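Only one chain comes next, encoded as structure tokens, the form predicted alone.
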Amino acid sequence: MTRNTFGSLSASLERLKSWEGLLLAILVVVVANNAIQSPVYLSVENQVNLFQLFIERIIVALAMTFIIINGEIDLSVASVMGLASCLLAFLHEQGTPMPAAIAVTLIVGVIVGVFNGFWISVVGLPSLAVTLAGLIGYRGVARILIEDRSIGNFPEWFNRLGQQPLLGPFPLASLIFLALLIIAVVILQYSAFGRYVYVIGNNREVARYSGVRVRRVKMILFVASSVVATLAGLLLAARLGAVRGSTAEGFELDIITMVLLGGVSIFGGSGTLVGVGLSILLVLNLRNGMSLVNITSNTQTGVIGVLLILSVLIPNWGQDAQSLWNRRRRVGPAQTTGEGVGHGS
């Protein structure tokens, strides 16, 4: 193993004693609570269903876990899985094979990722606006689809891959999400890339005169978010049976949680996919402890927004209080020097 890989190594086990393992013993504790406030909760038909209900949300956030370490945000993924649900609901509601359906939407996507990564990347935008603007606009297209209707009567294949186990227990969007698991870890932790992103969300200028190539490094992202985001929307439409306009309204916010939640720094330039795992196992089981004790889900939302908060304030405090008292580390010898000088002259 290279010295970098040892580095890359020490530095996560020594996130895991602060962060991560903050995330991990409260994980314990909501397992806990919720396994004595309900007796199907560890059942094996639960566990699954914790899973399945959130997968779509959970792959997208892998993308998001690159983008915000980046130094960005894309707020348009949820619009983005909806216009793709919708798009092929039209399509095929046109007449169109299901494949094609497929093929036209996954290309759609790649669009909309070039889109917005041209605004961001070669214009220089913020990409809180541009992805703002499409999480507007992105979701008007979708109601102009189809209106306010609901389009289903998909194929029984597609509808099978959705909803049906594909291999053991688990349905085709777990495996996607356990192949996508493995990619981007190899990628964020252990490629050239990796350190690209992580480099350009310390600081971009620093990246750019260090020859990293910025825009596309930044444009590659945006379109591995769009991509992502496109394919987690047509996994929800075969798991859902039909769609809407307003399908995934609102998943933007457990997104960005459970990346936020897991360490990564809004600012850029930090976090780990272990810390953003964690985070996403704490998410499901609040979600899935608060479902079972029947609280609602406007309850429920309340609760992620506030952990979103948190997420963003205990970080800092943090570093400010480390930093506080390492000024007073630095101060407290300079001073005794100094008075022990004075005294003696």
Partner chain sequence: METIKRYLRPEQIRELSLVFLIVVTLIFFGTQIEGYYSGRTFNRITTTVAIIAVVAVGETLVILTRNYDLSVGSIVGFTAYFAGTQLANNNEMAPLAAILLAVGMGAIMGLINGVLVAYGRVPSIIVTLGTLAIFRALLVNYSGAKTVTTDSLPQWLLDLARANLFQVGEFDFRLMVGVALALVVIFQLVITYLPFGRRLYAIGSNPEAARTAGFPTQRIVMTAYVLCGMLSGLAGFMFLARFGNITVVAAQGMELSAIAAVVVGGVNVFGGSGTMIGALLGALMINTLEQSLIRWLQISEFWRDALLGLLILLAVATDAVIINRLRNLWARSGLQARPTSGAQAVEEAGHDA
Contents of the next structure:
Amino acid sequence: MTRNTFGSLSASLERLKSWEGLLLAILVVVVANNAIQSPVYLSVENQVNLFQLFIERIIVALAMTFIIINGEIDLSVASVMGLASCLLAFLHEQGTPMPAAIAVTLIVGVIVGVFNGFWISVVGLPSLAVTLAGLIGYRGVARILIEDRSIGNFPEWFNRLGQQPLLGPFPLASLIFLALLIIAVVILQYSAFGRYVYVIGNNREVARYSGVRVRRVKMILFVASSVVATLAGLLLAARLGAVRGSTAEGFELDIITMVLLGGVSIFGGSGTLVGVGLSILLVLNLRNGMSLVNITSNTQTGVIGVLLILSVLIPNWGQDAQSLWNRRRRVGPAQTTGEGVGHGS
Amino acid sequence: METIKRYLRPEQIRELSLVFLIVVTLIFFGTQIEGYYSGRTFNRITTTVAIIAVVAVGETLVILTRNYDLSVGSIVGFTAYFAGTQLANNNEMAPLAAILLAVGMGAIMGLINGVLVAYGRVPSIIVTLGTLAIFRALLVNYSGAKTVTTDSLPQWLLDLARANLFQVGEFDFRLMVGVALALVVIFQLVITYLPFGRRLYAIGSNPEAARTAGFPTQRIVMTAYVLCGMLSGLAGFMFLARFGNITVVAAQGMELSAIAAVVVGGVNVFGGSGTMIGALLGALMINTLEQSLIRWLQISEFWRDALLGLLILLAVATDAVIINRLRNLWARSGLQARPTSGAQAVEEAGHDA
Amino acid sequence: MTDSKKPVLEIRNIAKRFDTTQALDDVSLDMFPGEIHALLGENGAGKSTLIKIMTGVHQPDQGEIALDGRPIRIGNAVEAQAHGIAAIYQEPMIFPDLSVAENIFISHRDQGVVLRWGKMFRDAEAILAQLGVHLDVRQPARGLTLAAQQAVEIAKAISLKVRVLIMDEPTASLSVHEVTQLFKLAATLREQGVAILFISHRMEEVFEIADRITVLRDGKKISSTPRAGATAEGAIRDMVGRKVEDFFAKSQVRRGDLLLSARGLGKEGVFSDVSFDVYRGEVLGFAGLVGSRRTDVGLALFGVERADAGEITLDGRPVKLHSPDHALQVGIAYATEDRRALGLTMPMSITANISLPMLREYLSRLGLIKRAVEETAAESFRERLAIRAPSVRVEVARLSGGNQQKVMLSKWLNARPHLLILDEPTRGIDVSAKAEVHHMINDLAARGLGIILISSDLPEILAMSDRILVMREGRQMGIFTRAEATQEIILSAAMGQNSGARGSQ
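Previous: the form predicted alone; requested now: the form predicted in complex with its partner chain:
Expanding to the full complex; the earlier chain stays at the top.
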């Protein structure tokens, strides 16, 4: 399934495969359960709608996958989404023509990404701290722009793009997602840039000593993350039809959960988009299943929180079990390299 | 100069400059805003700081060990609501029992965080991002979307919020402010004088070495989380007393204010250095600036978050760039400027031989 | 001094097996108070395992450890400490944010309920004074030199009333002056009756300081001799199980054109005024003790740490080397000494590691990696360098040290450099892999590559180099041709004129 032909991480690949198997098994159970609960569940419309409800978060999860594999984190994405929505609404309210407003918002998205990337890759601050500040700060800017108002009244065509199917049953956002997914898979699994993302996540010094331009890669990733989040914010505004200061608040939880649940290591260096794809499907169907039995969205968020913790906790346990198993069976090679470390250099 | 360097570390310079900045801020706004030095300003700032400071003390314990706790806002909200409903249902409940209830609930939540981080080896940011959502979801379910209202609470609780420790002119020193100050002092003493406190620093400073030295690092980190939970629980009680009306979104986002206070106060985001006094100063700085700006520029409260984000970024950047440079300066002079540094002494001895 | 005393610690017939590897086999060792006992052995000889058993990290399969004649059990580092056994390592375990005094006392169990800072500072000052070290005990340990950090570790050991101190390659990263300082401390401890187990790879140090020399090989104790009865040649023979002369020697290659020329290369506070030429087909050895800054010159040539003075010309054209990326483009490759941290990405495949620096050569017109071509290239290296692995898709972490080294060399050969800088290419690999690497260096030079060989292994550098540049503490001491270079000449240059006599005894 994971045609990871450059065979990164074959040990963790085994684990990954079993992890993906596990996700798939749970997914089947959840979908089966939902289908029993509701006869129309498996219909194309319902599935498209399901996607549509979370499409912005899913799009951002693609970029987040790159960031986390690279060994960093971007906590600011949800606030950037909110900022994009609010900025667009604000510009619209001020009478800016819609296309210009969209262009300006995207440019601001680039600027935000460069700002994040500057502190992280040039100054060398930890991405956790920088994007935590961003999480608060960008939300703050969004609030300054529209305070406690709710701004809507977007042009008809804009709302239609966000809400109506554009091609077959698919609205614009799903099409953008599909396009981005293909681009992401190609870049991550088949391009040199994707290889660099993995190598830096594994060990950035090795990457540097191999001629990889580490700072540039990180800068590109953070700019991409912000631009994708901005785009998602625009789509969100179009879908909702009205924007508030709290739009997209807390979305980072869903986004990070989708990525980590997909088997991407929080410590960087491993994970695939196949896993993330599966975990996206799982999160969607789980949320939808919960809605079917009238579990509130707040409780659903709590369940997502549990999933987030489990997605790191379970692999940890798996690793413990594996190393225990290895110690019993054949410690040979591992032990001799251990010796090497003890003596070496 | 050398003597100054000996007794004044870069960390202390940082705290002193924060005090200086606060004073400058106060003087500046005093010239700009009419009636700025009033009992009202003082009261508003100190009571807000009191609750944040208690949470910040707990957050500092955790950050010292190179971890984070993003769930404190949810813990404050949950305990405030929890204690509120208990008191509303049973107005006869003893004050101490109510406080213990809040603190105990906080301890349980802190324990969950601590066990997952220390024993489950899940990165703290992931655990507490999860529990941030989980605890809030618990609150929503538990409340059934009802709110605690001031009328349902016993009178002593409402009086407590307005109880004065003492009064100087029009300046009221609230009991809650006193409690917060006492906690800051107590925990400052704990981290300065108790082996437990010193080990928090040791773990954050070099986790690998702490394990090698045989410290029970897991237990210590867990304890830090439990204490943070308890302090958040207490803050929840204070929150209840101050506001009376508690909804399901109570104290949402307070984790950000607490982390901002801690980081602006000079506690290193990588653990290993920082003080409670610093965290208190950080909280004071942020709130003073916030309250004053709102009155001065007539800007809305909506500036709050943007300001917080900027302050955190500035603090982290200052620490990374300036404080590190100062530290290197100190370290170098400590080794070279002293006439008989180790290397030279032995070297001379070696030449004599 | 050591006669007629009872051993403080006896290691009796210890054996330890890790699955297929017999790490220790019936090893016995007595440690006497006031004696410095040197432990020698190649990598993998079992030294680390022995230390780990003594400090409670591992438990022996057989045998026992006795303290004052009574068998004891050491379950972990804390118990070892309680028995008075402590270890200091090459990289000291300090807490950078805590003060020097606190670093000394933080492990103490009996600090009482409340810390008494005043007493702690005074006690720390007293202990450091006793050692003849002057440090500000209130200063945070951050920024202390390695030597000062080790002094703090030793002070910590003293404060714990340590009776047995294990020093695991403490000198590996120290400059000559700092080594002298450390030895003075060790001598002080010896006078106070501490038993010291001293581990080092440097023969001259061992013979300078040790009272008794024990050699391990393949987990067995080969010999244990008082210093008076020991010779360096004998010890080396015991360590490697073969004679020193057995070294493979580089064959003479006709020197080609001038490849790289450095003039007055310098970096503030690190090295200065380094000038040399490298010709095609030539191996230029970089000799010097650790701390001589040889590696820093190598890093400057590779653009990792830019030189801030001097000029470099490559094939007659001046170049400024400002990043590894750029160095690779002009044909300079650098194989690091630290495979694990800087050389290879352990969880990735052999293929991915080999192709990494040259990835842009494996791209299709669409910018995607041509996997088949990439693997073919890796496969050809697997055959050429006899890398023992089931397939090139295997992750590097699973290979032995020698095979990892070959993967790293493949990675840099694949970059088709004109100048290859090899930093300690045979450190930590076994004898046969070592020989293969030496053959390979010979091959490469024969094909017209210029090679800079940085090595601490003096026989290796003498055997493999056409000319040898000797450095000492950032200064170039001279360049010697193969004909004029001897072990004595190189060593006395590396140690400076005054201490040369000591080095060549």
